[in-house]
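Take a look at this one chain, the form predicted on its own, written out in structure tokens.
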Amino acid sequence: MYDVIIIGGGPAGLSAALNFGRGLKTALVIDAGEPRNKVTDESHGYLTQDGVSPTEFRKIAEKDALSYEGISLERDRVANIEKTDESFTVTTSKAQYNSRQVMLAAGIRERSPEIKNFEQFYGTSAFYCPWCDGYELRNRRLAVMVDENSINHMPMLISNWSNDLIICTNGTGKISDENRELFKNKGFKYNESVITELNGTDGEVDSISFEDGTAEKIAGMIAMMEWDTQFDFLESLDLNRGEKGEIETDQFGATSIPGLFTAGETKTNFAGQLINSAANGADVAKFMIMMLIQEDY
């Protein structure tokens, strides 16, 4: 009986163990070794850490983490948890485990939009997370994909690195007189219809054609990706969820199931950078070693 399976061996739940170990508990992190982020060399904004590759971080992760007395890994895959009345119960493809408390540390299922050559340059030259790779695009001419909720936000937020834009809403809607204005003003150009294609050689985007048959140069592009935590695993738990298919939990990451908890991007349900996950999963476990502490005390 471990005191905690963590699901997911990326920043948060490898931040997890290391807290764990450190507060004396045993601690199983199962991980089937596909990162999000594989797609992209390098990784930015985590002081001490800024261009690491994702490959990297997670080998020395792992090493802090597994250097403590009682914290394990798995290279596998969940299929299901259980939940009795004192522990949980985690099946894998290849094993069964039981444990008092679970952390969900898997982070986002991530889809990309509909567009033809998109994952040839996605993590090389099309992004999502200009927080993260701004820095690299700045002063190039990119395409900025928006709906209707973040066409007031994203274009504002990109000029900071590049005032050369192309909106692109990717058929989702019409720009507003208002947005047309402002655009015109900034000098940023907009089209409305459906993105087709992105071409380039060698992961640099040099293009990106549209269904009305136009086509712009460009150098770079912020992506609109699609998340959820919509995981099979957690198909048999009765958890509560938001308007948004979020996982319902308090500000410590847990969840209406007791002693199942979030961590990282599974509870933000948003991706976001290596930091803001190492951090969350290190306050999450925290809360989670004093539960246990409180229940044998």
Ligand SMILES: Cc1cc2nc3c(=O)[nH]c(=O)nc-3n(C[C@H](O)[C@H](O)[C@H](O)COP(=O)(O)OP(=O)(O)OC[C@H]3O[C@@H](n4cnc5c(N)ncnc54)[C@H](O)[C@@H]3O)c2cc1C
The other form holds:
Amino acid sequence: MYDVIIIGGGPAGLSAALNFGRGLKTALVIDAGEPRNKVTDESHGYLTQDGVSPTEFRKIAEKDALSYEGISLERDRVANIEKTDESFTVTTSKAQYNSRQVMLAAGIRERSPEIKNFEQFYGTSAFYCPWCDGYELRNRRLAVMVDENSINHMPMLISNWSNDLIICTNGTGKISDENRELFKNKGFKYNESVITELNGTDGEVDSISFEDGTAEKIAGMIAMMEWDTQFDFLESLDLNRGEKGEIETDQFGATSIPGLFTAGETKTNFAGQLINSAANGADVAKFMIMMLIQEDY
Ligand SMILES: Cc1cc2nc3c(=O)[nH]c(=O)nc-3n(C[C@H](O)[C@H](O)[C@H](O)COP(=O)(O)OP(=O)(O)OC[C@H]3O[C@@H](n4cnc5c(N)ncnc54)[C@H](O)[C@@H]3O)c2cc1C
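Structure of the form predicted together with this ligand, please, following the form predicted on its own?
Shown next: the complete complex, the earlier chain at its head.
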């Protein structure tokens, strides 16, 4: 019986594992080896690791966590979690494991917009997060995908890195007269038609095409992704969720099921950054360890 099973070996899960090791507890990290940032070659904004490749980052993180006695990692996919009065049973594609606690650090599920060729450019010249990749896209001609919720915010935010913008609503609605006027004054182009296709070579996008038959030259894109935490392996658990489908937790990551915690992007239900997930994984782990110490005292 492990003290904890950590589902997900990203920055949240591995940072938690490191703290479990230092807290003299046993932890099994189960990781499917499919990080969301696998599509990109560089990660930015993590102090001491700025520009590191996601693969290298994970390698170092795994080495740090696995250097502690009692910490192990299985490259496997979790299929189910069951809770009994005393413990959890976690079933993977290969085996079953038991633990006193479970940490969900599986990140978020991501869906790309349905645009032909989008995957060819995602992570190299099409991104969603200006804090991660805005610097690399600075002063380029960018398509900025928006909907009615982001149209007031996103063009303003992205204009910090480039003023050469084409605002694309991708057929989600009409741009208000006020915004048309604003975009004209700012020198931004806009298009309300559905985006049909991206083109370019070697991961560098160079044009965007629309259903209205027009096309624009671009050198980068800020896209809109969709995210959720509706993982199949959580189906048999009766987890409380909030209005947006987020797993309800308190500030320490505790869910409505005693002993089951969330950390990193699974906790926030939103795309953040490596540094936030790593920090949160550590915080939640320390709280979980406190609970174990208290139970055993
Ligand atoms: C294109 C792109 C560019 C990015 N650029 C940056 C950047 O420059 N700087 C930055 O700080 N951040 C960047 N990010 C964001 C960063 O990758 C995330 O914020 C961070 O990885 C989240 O960490 P996490 O531990 O919460 O989840 P993740 O890193 O997503 O880890 C979750 C892990 O859980 C595993 N998992 C999921 N389901 C299961 C299952 N059923 N069984 C077992 N394992 C499972 C996955 O395989 C994955 O390894 C970028 C992301 C993308 C997509």
